[in-house]
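To begin, one chain is listed below as structure tokens, in the form predicted alone.
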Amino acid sequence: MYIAILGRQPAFGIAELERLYGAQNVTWFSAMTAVVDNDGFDFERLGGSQKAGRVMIETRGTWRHVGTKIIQDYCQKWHHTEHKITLGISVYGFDVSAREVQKTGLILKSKLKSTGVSLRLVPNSDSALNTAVSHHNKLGLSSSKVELLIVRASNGAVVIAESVGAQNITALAARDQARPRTDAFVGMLPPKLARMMVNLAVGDRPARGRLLDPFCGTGVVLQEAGLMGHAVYGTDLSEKMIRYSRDNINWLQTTKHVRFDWYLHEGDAMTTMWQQPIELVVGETYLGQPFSAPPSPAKLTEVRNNCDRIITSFLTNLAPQIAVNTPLCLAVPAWRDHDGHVTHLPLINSLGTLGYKVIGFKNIRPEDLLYYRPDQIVARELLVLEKHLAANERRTE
């Protein structure tokens, strides 16, 4: 058993981790936590999970009782220990300083010292390490760098976990910002977001099938779901970005040493008639015009408009060329004001007549799936769809 520490917004990681290892497998553990009961965990698969571990003693108590029993535990599993120790505490749900936590990790430091074994204790500035502490500590990554993730929920129980590692924020800045072309006007949707749209649409599926973007842009969903495994088809109605997306693939392939096939070519989303096969289909469709303030209400309603007639015809091109069941994740406008109300678009209510079914979820709901800061007007809102036979194409027996 794994529990997972979720990111900023917990939805999208808890629907990632439900999406590749099954409803009847994850649960929630605390508002920021997922325990997940399924032996083909991959953390490194992950854009939603900030860390993750592997659950080795679960019980209930004060801080003073868990406290005490890590002592005792990890005393008596590294008393014969002949490497060194690097050690990380983090710990989630309890009231408690980075005091109380480093106090802990001073004892057990002392403990084994007095039996020869020799520890480094990573100093905490908060109660948990932030992530890139983690990472950059390389915790959880082999037995002589240990971060222990103890995690208590609102019902009092207590699990202490070994972690497999923390999200690798460099590696993600490194595609995010080091890319040789980016283009700010058409949006920077982050590296994390783009693998986290590639888990909701492969799911628990075994096979890595090919995957289409037919928004591209400049290659982040490309990049991802390459360095995922997939074959990548992409385009796009501009030129310009499917020169930059092939710049950015050719860049990843060179400095991170790895192959996949890819193919790109123009293409209007509306009318495009695309190559296949086609096995998956994940993109950030059009988003409209961005705000910087909640815009008039006769304003929305045009953009909205227009964006619902793009996207709507886009989805009513692609029902034909994809077979039922092919699954897609789609990145799509919704419009929040200073209130936290929430315009979305016309099509959520129609997808069926399109030809597309909603993949539910049993820890969160489809609507939980909106994706901003809390300074942004223009949310991305995920679409987490299947292929189904649209009226017009049912066959009669």
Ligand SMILES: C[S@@+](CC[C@H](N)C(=O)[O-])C[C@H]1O[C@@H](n2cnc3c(N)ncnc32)[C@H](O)[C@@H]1O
Given for the second form:
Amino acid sequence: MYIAILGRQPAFGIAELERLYGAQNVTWFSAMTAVVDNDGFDFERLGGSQKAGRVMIETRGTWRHVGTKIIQDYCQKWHHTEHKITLGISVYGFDVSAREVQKTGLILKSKLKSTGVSLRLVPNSDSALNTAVSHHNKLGLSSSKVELLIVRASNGAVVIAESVGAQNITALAARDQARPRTDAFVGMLPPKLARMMVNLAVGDRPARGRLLDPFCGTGVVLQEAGLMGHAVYGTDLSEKMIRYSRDNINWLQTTKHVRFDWYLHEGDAMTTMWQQPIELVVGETYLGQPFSAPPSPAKLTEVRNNCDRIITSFLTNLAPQIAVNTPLCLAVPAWRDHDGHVTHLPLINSLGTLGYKVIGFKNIRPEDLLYYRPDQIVARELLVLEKHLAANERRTE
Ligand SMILES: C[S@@+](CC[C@H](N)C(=O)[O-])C[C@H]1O[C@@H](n2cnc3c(N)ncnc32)[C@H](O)[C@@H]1O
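Following the display of the form predicted alone, present the structure of the form predicted together with the ligand.
Whole complex next, starting from this chain.
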């Protein structure tokens, strides 16, 4: 069993886990963590988990009790170790200071020292190490570099897990910022979100199919999907965006020494005939104009109707070009006002008629898949879909 420490919007992280590892194997442990009972767990591919660990001990009790247990168990486990151990300790859900966490580590260090074992303790500036520190120290990546993740749920249950890795936020940031072509106007899809979208579409299918992004822009989805082993196919209305995607993919392949098949061409998503095969569809559609303050009701209606028309025409054009059961994950716009009220696209209520089935989740409600920063007006709403037979197709079968 594994425990995942989820990201800023935990609903996205748990939805990703649920799609990859099955609803029956994924459950909330606390508000920011989930447990995954699946031996195929692969931390590297995730976008929505900051860290994850293999659960070693399940217990209950106060920090004092848990700290004592860690000292006893790990003294016993490591007292014959020949190599030096680097240890990080991260505590979640306990009301405990960084100092108290550090103290537990220092007691363990001195006990091990008396048996001749050398331990380097990664200093805590908070009760949990931040992801960059864990990644930088390579914690969880070998038997001599260990991070203990100690998580307490609100019902008092506690798990102690050994980390299997922390998100490489430096590499994610570089893929976002260091690539040669970016465009503030088309928006910047965070690579983490792109990764989650690919996983939400892929689900538990083992094959890495050819992925179409029909609104590819600067190519963030294509970059992440390529790194995850997919052949990628991007189209966009704008010739400039196709150039940008090409330059970014070339840069990625050269700097990361990775190879994947890719194909790009200009095309209006409302009318393009795409080249086959298309095994999954992932993309961030046209989001309408950006807003720094909530628009007037008339403006909002105008922008919403325009986006709805473009995305509805795209879905109508796409449906007959993909096989039944083809998975999709689309980020579409939704607009937030100052009170947190959200205006959705009308098409969300007619996806069935357009030929798509909405994928349900056990751990979240569909409306939880709304991605935004606190000050953002235009949010991205994720639609996780599967192609099914539309009413008119059923009649002609
Ligand atoms: C929100 S951006 C996507 C950004 C992208 N995720 C990236 O990584 O840069 C939407 C893209 O849709 C394109 N677009 C707008 N209308 C379109 C249409 N009818 N058909 C195809 N692409 C369209 C725009 O040129 C823009 O690049």
